[in-house]
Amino acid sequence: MKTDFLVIGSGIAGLTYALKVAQEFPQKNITILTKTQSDETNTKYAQGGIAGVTDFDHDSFEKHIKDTLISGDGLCNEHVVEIVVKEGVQRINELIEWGAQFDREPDGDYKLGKEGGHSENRILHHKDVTGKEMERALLEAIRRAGNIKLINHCFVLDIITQHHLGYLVTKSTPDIECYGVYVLNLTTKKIEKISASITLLASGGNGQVYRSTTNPAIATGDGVAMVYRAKGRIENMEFIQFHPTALYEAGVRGQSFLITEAVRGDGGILRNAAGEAFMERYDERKDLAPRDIVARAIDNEMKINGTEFVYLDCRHMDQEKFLEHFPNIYAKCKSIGIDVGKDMIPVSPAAHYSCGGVKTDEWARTSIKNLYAAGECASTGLHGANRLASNSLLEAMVFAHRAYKDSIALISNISKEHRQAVIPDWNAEGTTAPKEMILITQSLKEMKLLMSDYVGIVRNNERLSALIVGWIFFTKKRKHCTKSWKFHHNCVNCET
């Protein structure tokens, strides 16, 4: 298959991307992949809304760049937080003409919430579902073009270098290319290739590397590994964000229900075990103190009193305003048996958004030529080691309009040898299917155990080197022995 333009993942990145690219090129070819259904990914499940600054009496541009820049802990790229900004409220409005619906208040004015680490109300939102609501509106739109092809059930395996037609690549390798991708057909079961004059990369987080997480099933990494193993740049992939409010249902692992921060905007408390409001003790902006100052507050507050989780308290909320706005997480709480209204909501830390990934200029070209990267398999600058609350979908449109604008110069310069490149099949050869699936998803199950308990919110070198050792014996030792690397000394399997 060959196209002109290729999106790698559904997300409000790549469809923003797709929507821009089919209107000014109609003559042209655009194919998104995406792994599951469309609609399936982290967008969707972004509920608490999307920042800008739409208030002038109230608000600034200025004020927004110093909320992100003091979230970020001094390692933004200024630069790039000034361009988001700044840009950001016309790619809202874009959005809006698309036909995203945003609540209003009774005189026709946007509704605005605020979030930790926000010095003003600045968050549109739709209820406790605006993620959802913005993938509708792209989604509609993408299927009135009539030069988008969207393929479901496609899983990308790898990017097309010259690697793959027979050169030596290393990360030394001056001007990388990009040809296309590898893809395995989930409905055929066979590996295709895709060739593409410019791709872009829009695959989402990793969130599913821990044991809990916000992110749903298929934030699981593939676009940050495969331009990895690429010998692209990639950066940053430490700033793992741990949103602070996840609702705890005891066992419960993989994919936890989020508690928006829009809830403590709205005047919910923390409190530990002991019924204490115990954000003062953290920060003098209490609960909404961003989310890595919120999320190791609530981690301590759990390892000094031997608890699992703390509560969330909306019982002194005005309860018809709460299922106005939360009427999803009143639902959730609801089927459950906890009345938001009588009940404190029990929720812990979860792994929630990658601050790292693809390294990308302010174009958001990556290192790998013909390749562009945006959302949040991309490091754009903007984050630096903590996300402010609301600034991902801003982050995502921004630069896949900017991705959008300078693939109008490139794809008029992509030679004739690059589109005309022979591109081999995929070669399987030395590989074997495993007899038992099992050695897998027990693998998968481990790494996940791994990460959690070593790499988590509160990391130090005693279990960062604790994890490498825990980690040789998994990855070099166990294909020789039956038993789990924790049980492996004195193995008679292997002589350990």
The other form holds:
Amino acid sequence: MKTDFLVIGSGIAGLTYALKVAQEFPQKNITILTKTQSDETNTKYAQGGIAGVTDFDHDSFEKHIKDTLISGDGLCNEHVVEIVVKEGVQRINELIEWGAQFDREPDGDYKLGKEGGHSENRILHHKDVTGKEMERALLEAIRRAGNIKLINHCFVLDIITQHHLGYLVTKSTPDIECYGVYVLNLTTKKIEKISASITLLASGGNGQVYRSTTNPAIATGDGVAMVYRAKGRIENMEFIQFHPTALYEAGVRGQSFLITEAVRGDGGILRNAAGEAFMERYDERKDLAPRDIVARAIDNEMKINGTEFVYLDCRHMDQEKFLEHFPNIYAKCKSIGIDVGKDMIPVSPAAHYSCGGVKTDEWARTSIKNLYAAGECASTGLHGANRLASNSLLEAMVFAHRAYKDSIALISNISKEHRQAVIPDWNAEGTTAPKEMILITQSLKEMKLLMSDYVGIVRNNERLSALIVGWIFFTKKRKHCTKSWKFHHNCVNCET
Ligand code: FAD
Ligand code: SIN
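Would you mind giving the form predicted together with ligand SIN, to go alongside the form predicted on its own above?
Complete assembly follows, chain above in first position.
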């Protein structure tokens, strides 16, 4: 298959880019690939909303910039922060033009929520299901566009570069180029090749690397892994953000239900096992301190008290208002026997967001030619060590737009050699089908355990060393690879 523009991922980043290039180039083909159903994305589960300066009477770009920098712990790229905050408002307006609806006050102004680290109310939301509403509006706009093909159940495996054309590619190869991708078609179970002039990687996050996460099953970091294998640049992967308040449900594995930070923005209070409102002991901003501080405080309280959760107390809040703003959370709690007006909600931190990823410049260009990256898989420099709440959807839109702008010039400069390159079929040599899936599912469980226990919210040298020892044991036990403790690309012994 050949396409002009190839988009990997159907979340906010991929869909925004696809819509824009489709509008600009009605004669060209745009193909979006997605691993499962088109709406099964991190985007769909976003609750709190999208941050943006819309109320200029109380708020300003300067305040949003300052909040983002403080939250990022001194490691944000200030120029990128300015770009996102200032351009974000136009992107939010486009989203509204595409049909997304945000809650409004009776006078027509937007209802603006507040979350940890924000000095002002600036978060536009659609009750507590903002992402679902955005994904709905974007997918409807995609269906209306005539030149976009959205293909579900296509698992992208590898980015095609000169390596696949028979050349040696290393991390120091200057002009690595992307020619398209190899894809496992989950319907036909065949591996197919797709050539593309321009590819956008919008494959989302990697929360599923941990045992407890707010991310759905699709969030396994595939895009970052592909770029790493293709010898592209990756950065800041150590900055995994843990959300302080995932609903604690004993025995629930996989995706944890989120209790949005906006609940604390509306007055919810964290309490430990003894009922003490402990956040004031950790930070003067109490329950609305930036996310990393709150998550570490909860982790500490749980360790001191030997508990698996703390409580979020909403009993004092106006219950009618709670139900109006958070109907989804109210219903979920009710379904497991928690009456938010009478009972405290058990919560614990869970892996939530990857601040690092594929390194991009201010036009979303990666280190690989003809390959852009936007959304959670990209590392733009916005978040530093800790993302400010509700800045992710904003960043995804801003950089999808910038990738589109840059693509306008790039598409007319794609060389004939690139377009006509002969891509070989997928080489399955050395791979075997597992006789029993347990070999894979057990390895996955072990990896999640190791990551959660040793590379969690608080890390130290001892735990990281223990991880490496565990990893050696784990990989040797798996396949007796004698080369080293690391996995190897295309190594039969490692079964990567
Ligand atoms: P996603 O929306 O995750 O989409 C990824 C896409 O890539 C999917 O279509 C997937 O199928 C596809 N994909 C992945 N791997 C492959 C592969 N190998 N082959 C083919 N396709 C592939 N941020 C905010 O700003 N505000 C919020 O209120 C907010 N709340 C959140 C609540 C929850 C529970 C979660 C999990 C996240 C929240 N976030 C929030 C973060 C935000 O939702 C995400 O960072 C953002 O939606 C990511 O968008 P994306 O387009 O980059 O990726
Ligand atoms: C939330 O609603 O608490 C999540 C917001 C975010 O991840 O930005």
